[in-house]
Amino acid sequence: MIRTNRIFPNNQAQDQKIAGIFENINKDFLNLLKNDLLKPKPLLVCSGGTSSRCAAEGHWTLDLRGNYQKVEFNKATQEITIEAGVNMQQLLEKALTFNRSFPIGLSGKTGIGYILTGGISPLSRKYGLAIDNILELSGVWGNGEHFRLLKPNNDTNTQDKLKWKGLCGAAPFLAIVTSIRLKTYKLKPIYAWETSLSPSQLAEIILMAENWSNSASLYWVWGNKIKVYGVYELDNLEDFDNYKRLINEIPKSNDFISYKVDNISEIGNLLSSNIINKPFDTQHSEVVGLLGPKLNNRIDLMIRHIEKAIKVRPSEYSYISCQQLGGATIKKGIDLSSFIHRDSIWKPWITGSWNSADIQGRESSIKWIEESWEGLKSFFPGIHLAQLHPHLNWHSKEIKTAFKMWLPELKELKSNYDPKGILPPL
């Protein structure tokens, strides 16, 4: 079925004059892929609709949200299988029914693109990236051929290992994933806190967080003010004393609050709703995500760079945020994914925003993102491709930075499985 009406959560995608929408991967659709009849390229894929590139001017979108909604939990293995139209909130709700959890990110609205591009959660320090928890992948390569892959083991052949590595972290360039089987975890108590801090206090808590246990993680957003959040998952009731000790040690302001939540979804909803007071009906935005190791004695210098960037941002709705990695994200999946920056402890992202009708505002915001990126790259030299930007002039730069020495092999995979460039370019 082809249609032109659509509703995407991302305003920039929603406002595009698209060619149309496919809703099924059927014989007719596969014929378009195999015979290179889909123009213009690339095809854009929507699973959650939160990305600015789930739709674009004059392009076709494959919208998986309507017909790929199956979600099943296996009681025997405690694994969950989702189709590509299931968002992270739906995944978690199914797992919670069986007293299980999964490390979703800061928003439950995202689709499987969250998982396939890496998947960084407030719980990642304990359970690894979302891609580290994939057990099986099914879908269609860019050449129109179907695939089903199991997580590699010692008996897996080299080519299947390479395909798995490509799909876990770079799937949007190679294939349309239609189903994923995932590991889940026992549901445990979660506590959270939030407060406003000064730049010097932010520097202090970043240094502290670099030495926290894997049960704790930090997140902050710097816009009109600096808002800082912490998440702590308890392994047992005795662990609450460790949480109280952490709370007593951290810097805080008069607006400090601490609370218990039932699951990670509640944390994500609180964080995402409090990030910025933006008039979502008029604003467009772009985001670039960086990655970097421990900051140690360079924290104060990094803070000064961000302070300088915030002072010259062209819109009050532009901001810089940062999420903590480390722990299990360093140890898991080193040779099994395209997320190569396993030494990363921090993922800051730079969000530039502008009024949808303001062309000059867009140019100023894009320039601000690039200049802020340039100022921070010595601290955060890696890139996390949670968002794709083939329409922007920094696309080639971010691709090279995201994949580095792995890029030639990734390009070879693309030449084999998406030879006509149906999907976004590398």
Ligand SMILES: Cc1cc2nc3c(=O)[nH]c(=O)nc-3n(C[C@H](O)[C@H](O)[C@H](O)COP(=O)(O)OP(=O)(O)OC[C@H]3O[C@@H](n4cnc5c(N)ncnc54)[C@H](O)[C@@H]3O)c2cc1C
The other form holds:
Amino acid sequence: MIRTNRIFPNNQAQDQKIAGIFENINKDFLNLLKNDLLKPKPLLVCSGGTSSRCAAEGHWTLDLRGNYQKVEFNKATQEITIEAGVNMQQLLEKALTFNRSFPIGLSGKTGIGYILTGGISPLSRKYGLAIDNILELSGVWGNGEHFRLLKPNNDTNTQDKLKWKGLCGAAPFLAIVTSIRLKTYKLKPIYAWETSLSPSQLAEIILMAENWSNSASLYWVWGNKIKVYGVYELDNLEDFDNYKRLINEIPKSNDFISYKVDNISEIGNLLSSNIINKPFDTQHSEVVGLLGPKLNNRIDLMIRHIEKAIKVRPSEYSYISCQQLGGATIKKGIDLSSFIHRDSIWKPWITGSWNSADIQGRESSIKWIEESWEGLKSFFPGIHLAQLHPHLNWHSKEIKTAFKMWLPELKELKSNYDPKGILPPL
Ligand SMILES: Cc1cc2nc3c(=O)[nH]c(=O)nc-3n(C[C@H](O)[C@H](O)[C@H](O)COP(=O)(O)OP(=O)(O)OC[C@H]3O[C@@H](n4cnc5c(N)ncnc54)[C@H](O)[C@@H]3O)c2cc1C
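Output the structure of the form predicted together with the ligand; the preceding block shows the form predicted on its own.
And the full complex, kicking off with our chain again.
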């Protein structure tokens, strides 16, 4: 069935005059894919609808939120299977019912786009990226053929390994994933803290965080001020002393608070005090996510670059944030995913924002993102493709930087499994 009315959480997606919406992957829909009848291409896919690229002017969207809502927990294996319309909050709530957890990101509103594009969680330093926790994937390739793949082992043939690698981190270019089976983890106590810091204090805490245990992770956002957040998952009761020691050592200001959260989804509420979650219906934005290794003695220089970028940001809703990886994200799944920048321990992202009616403001913001990216490139040479930008002139640069040496093989996969370019271009 085709619908034209819809509500996407992303303002920019919501404001597009789209061709229409498909809600089912049925025989008719598959026929359109197989016979290349869908015009214009690419088809856009919406799971959580939080990115600007789940709907675009004049294009069709396959919206999976209505009809792909199944979520099942297997008590024997402690694994969870979700369909593609289930968001991260729903996934976590199901796991919590069984005293289990999953490394979701900073927002429970994101859909499986979060998992498929990598999935960096405040718990990733312990449990890996979301893609590292996938056990099974099902869906439909861009060529209309169904697939079901299990996480490769030593007996898996090379082609299936390549397909898996492509889907874990680059699925939006190859396939429509309809169902994912995932590992879960024992629910453990989590503490969080937040404080405002000066640029030199931020430099100080970044240096400390580069040597923290995998139980701790740092997140900061630099907009009107610098707000810093920390998350610490306790392994056992004795670990609380380690948390207290960390808290004593870090720089802080008068607004410092520390508290226990019931689960990782409450971390998203940490953001409520800054601009990210405020419902600016008229505000559009684009985001570019960078990746980089330990900064060591280059932290001060990096901070000066960000300070310079923030001074010239085009709007007060434009900002630069950063979350921490490392630990398990470095060791796990190197050959099994398209997330190739495994040496990364920082993911800064640059958000350029403008009023939806302000065409000049859009141009300035896009230019600011590009210039800020250029300024930070030597510190953070990789790209995390959590958002796609085929509509912007940096798309090709972004793709090359995200996939590097893996790109030729990824393109070959695309020519086999999405030969007509039904899905976004690589
Ligand atoms: C408030 C907020 C907080 C965030 N925090 C984090 C974080 O902590 N860590 C992190 O890693 N990222 C984070 N992100 C980024 C987010 O995970 C990505 O933008 C992700 O792609 C969003 O997925 P979605 O399903 O919600 O979005 P959608 O807009 O529905 O989809 C995003 C992209 O994925 C593709 N896609 C969606 N569903 C499918 C499918 N079923 N099969 C194939 N392709 C599909 C689409 O083509 C689209 O281009 C955050 C985003 C927001 C808005």
